[in-house]
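The form predicted alone is given below as one chain in structure tokens.
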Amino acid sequence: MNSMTELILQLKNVSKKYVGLTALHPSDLDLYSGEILVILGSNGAGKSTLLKLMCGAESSDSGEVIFLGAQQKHWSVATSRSLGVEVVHQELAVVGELNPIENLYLGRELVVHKRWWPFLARRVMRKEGSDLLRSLGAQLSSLKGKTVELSGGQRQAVAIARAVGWGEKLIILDEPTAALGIAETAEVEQMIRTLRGRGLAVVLVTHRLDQAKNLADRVAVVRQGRIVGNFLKADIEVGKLAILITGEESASVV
């Protein structure tokens, strides 16, 4: 591991059971700054459960969650967000009727007070928001129109930028290019590389093996509630990943 990276989040022996189902067997996973960790697995493999344990949306039945070296006894979404963890869900968390800048600051609007009255600092938000989008390489057709009028890739860029505005340490992306075309996918992938370049820890869930090969610094493969493979970039082989995902030697490469 590069000496310049920082261990952000550790999951130690974490597991999750639901009624009649073990969604995740005891598992370990480390997340580092300046690194893209890709998580692969078929539907129902346990990827979503693993993500929920990362961000505190679910509590673990066993083990420890350690953030920046401190054990988190009450790991929750509120706690993780307060420490700089954000999730971009597959269903875009943007409000279509608001413009991109309004979406970026939704829930954390900047306010100025004039003669004891609060006013939205629209000019400041527009300047800082446009600077953030530009720094991430987001190419938006308009910052003033409704977000619903943007392309799918542009809306995803707004969602990612909003997460970066809140998340200072770890960004979790759940299938961010699933509904995008080739050009839009390339733009979002470049944004993901930019997040890594800013020193963030990035977790990317995808079903695309080519995307994993191109973007990942590490790949973790989940099957039947277990992490069955954890590979550094130099060791990533698409054929091997396909076999691990399905458990079948005859698995086809996507």
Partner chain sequence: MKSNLTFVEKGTRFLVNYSALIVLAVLIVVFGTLSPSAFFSLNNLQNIFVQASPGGVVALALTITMIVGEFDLSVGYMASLAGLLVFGFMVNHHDSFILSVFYSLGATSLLGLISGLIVSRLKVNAFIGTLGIGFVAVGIVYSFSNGALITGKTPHIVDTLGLGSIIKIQNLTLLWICCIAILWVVTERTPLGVHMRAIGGQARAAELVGLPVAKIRMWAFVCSAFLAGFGGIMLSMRLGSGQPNAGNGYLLDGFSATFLGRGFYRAGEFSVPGTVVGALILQVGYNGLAIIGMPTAAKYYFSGGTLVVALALGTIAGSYHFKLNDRKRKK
The other form holds:
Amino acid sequence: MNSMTELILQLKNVSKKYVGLTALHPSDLDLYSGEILVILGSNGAGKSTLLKLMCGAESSDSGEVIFLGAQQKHWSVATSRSLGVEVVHQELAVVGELNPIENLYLGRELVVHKRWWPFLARRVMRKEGSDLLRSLGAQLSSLKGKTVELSGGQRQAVAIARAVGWGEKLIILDEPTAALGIAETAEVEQMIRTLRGRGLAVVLVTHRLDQAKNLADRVAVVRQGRIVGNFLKADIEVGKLAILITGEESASVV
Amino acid sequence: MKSNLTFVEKGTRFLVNYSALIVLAVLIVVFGTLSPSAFFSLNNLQNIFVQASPGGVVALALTITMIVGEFDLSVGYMASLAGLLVFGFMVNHHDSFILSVFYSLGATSLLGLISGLIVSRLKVNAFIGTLGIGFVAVGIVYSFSNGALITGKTPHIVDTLGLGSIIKIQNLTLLWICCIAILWVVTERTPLGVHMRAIGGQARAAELVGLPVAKIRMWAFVCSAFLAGFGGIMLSMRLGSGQPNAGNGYLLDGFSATFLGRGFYRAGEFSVPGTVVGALILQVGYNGLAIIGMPTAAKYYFSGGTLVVALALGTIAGSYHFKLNDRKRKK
Amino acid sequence: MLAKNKNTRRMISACTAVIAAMGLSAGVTSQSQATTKTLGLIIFNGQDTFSQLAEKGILAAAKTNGWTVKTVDVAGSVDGANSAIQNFVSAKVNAIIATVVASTSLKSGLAQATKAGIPVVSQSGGLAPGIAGNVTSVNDVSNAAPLLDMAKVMGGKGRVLAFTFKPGLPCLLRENTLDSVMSKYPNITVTKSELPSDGHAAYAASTTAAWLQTNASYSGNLAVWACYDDPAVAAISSITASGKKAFVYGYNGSADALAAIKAGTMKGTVFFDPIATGKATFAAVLTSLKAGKKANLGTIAAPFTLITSANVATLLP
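Could I have the structure of this protein in the form predicted in complex with the partner chain, to go alongside the form predicted alone above?
Full assembly next; the chain just shown is listed first.
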């Protein structure tokens, strides 16, 4: 971490209970700019609850959420988004029927006001959108065709680019490479590094240890609703992580 | 964006993207060859357009709901209702033309709002919800007129709109063109249009980026009912009377036109220009068959055939895009 | 630079294709001229027995006179009937017959036919500007005949279930006659039931069954009247099933109705000779052509007979 590092989001003593089930016990987590935090854990460990608390999709039962030093009493998706927090969802990141540019600007289209009705500023969006994609190193076969016609990696690139376009502070990626092949995964990982280079706080939720090792500046391991480990890059050991994830000494590490 | 496609692939892609247009061109050539003097007379070309106009507007109504991923089975009944009401207000209540149109469209829009609320807020299946509201519309028709047609003295403007023309283009056709232009701009050139297509494509994804999915869907139903009513009023201008069930048949033709439209403009998807081409295909077919004097059965073979072909083409267009891109990806 | 994007290009190509197709096919063929005269025939409801037979009459008369006939069944669509007239005008027919569809709803079609000087004769659709003549078996006398017979056999008191159908002009006129005739019989209670736009027979059967159920304890005279035979015949099965007795009346004298009268399950119908009506309609076409552009034949009555058990044998062997 360099000297420019800034504390973006603090979760203090946050927890979440659903009926008859504690999804997350009181936990603390800090997110810094220019840092990739990887959240590791098996299915049902509490990763997605943690993610929802970060972006405001769920409200915490306890504790507090502090964004850039200000306590957030009503931490909702709308609030977090207005403050520069974006989430790239695993499955529904982009609308296949729209073209990549339309996806980039979906819900926040640039318009030209022609007196009585806002018209799409198509040329400006295409120009700025393709610049953004290029700056992130994304290579798309077509900007005019449907997004569904792109490869999985390219679709994910569009989703990430959209998050970058609007998320000025914090980008949360939920299993962004789960459905991708080796080459495409590498492309997306490269994009994620670019985000760090831009000084954004990046949260990457994954269950892949190799990815954690490759990308993380810090790793938080979640198991059974608790954060059971929080390591800096230097301390990351794949074997140790695997044991923390599963809670078993004998866990095999791939 | 260089394409490395072979000639055959390019040809296939052309066929898929322009299938509806090709069908239209073939029909024109066939009927034009079989009966050139009658088919290509100015009068007949005017007829084709004016006959397509009221139903064409109703098909656009249907298209609006289809774009947002819903559908509206009440459009035909809404058209009948508005067409009957507008004459009812003019003839029985001696209201002015403008006021009668206002009341009629107000009535259908209100019913559309109810459909929209039922479908988007109460999450009732659109099939059931809109069919239910359609029957309500039929009920209103019968309580308003006892099922009889309404005819009588009407303001002059009714004849002007129904029968008149400006520079060889019939007024009803001009109204259709206005609807097309406005809807094309809204669906293709405004943020709302992109949002509608996003909702029709993947409603959940649209919701995640914060689009007001339920609200847009609800207004789509209002818009659909308004347009269907407008088409019904155009129809009644054409008939010169308010008929209790005159617009009912527009539902099925509207569906055919909308699905045929998937073979043009946005291959595999619903669009305003696509629906217009679809409506013209149907009308050219009906007109051509009548002109060459084919027996009644032919019209039904044609209706059924085009619907099946339309669905097949739409599906082929959709799946073809995937195949093509598989190829692209592998390169 | 003309076509900046895919969609604009598609729009342009759409227009080009249509224009090209028009030009191409206009070029390859030449005009052909018909030597025989042609009649455009619009059938409003081809599933109706009377319409089918009237069509036969028209076709037969046309054949005798050396005419060819182009037929369009618009399946109950008034919009379709207007389009059909316009298409016939384009196809340059010599005359047009429109059956059953209300002439007052043919405004844009009639406007074009008038402009082109092509006479339109209606069969049972009523008169309207642009209609050269209306051949109809539906008139006050024939409409009233079964109603008067019904009132007589009921002895002037009882309950009547009446099936009406306002979108069809003959039915509407008969309903008017029903109202005026029944107003003279205060002891007869009339329950009206409007037939839906399709599925008349099924609707009539179920409605009759329900009506008989509500009158299960009523011991006076019951009757079912329908503005044409099909619903009346459909009602018979429900009456038989209920075990009650009811007088059934209809119009048109369809084969089913005549058989039912012979069997004693139906009381009466008005018989119009559909083939003779069809022939009379075609004759009206010839008359109007002779009369020229200003032809106005008005209403032309077709003959009728009230059929009951007394005279059904004259029609059925």
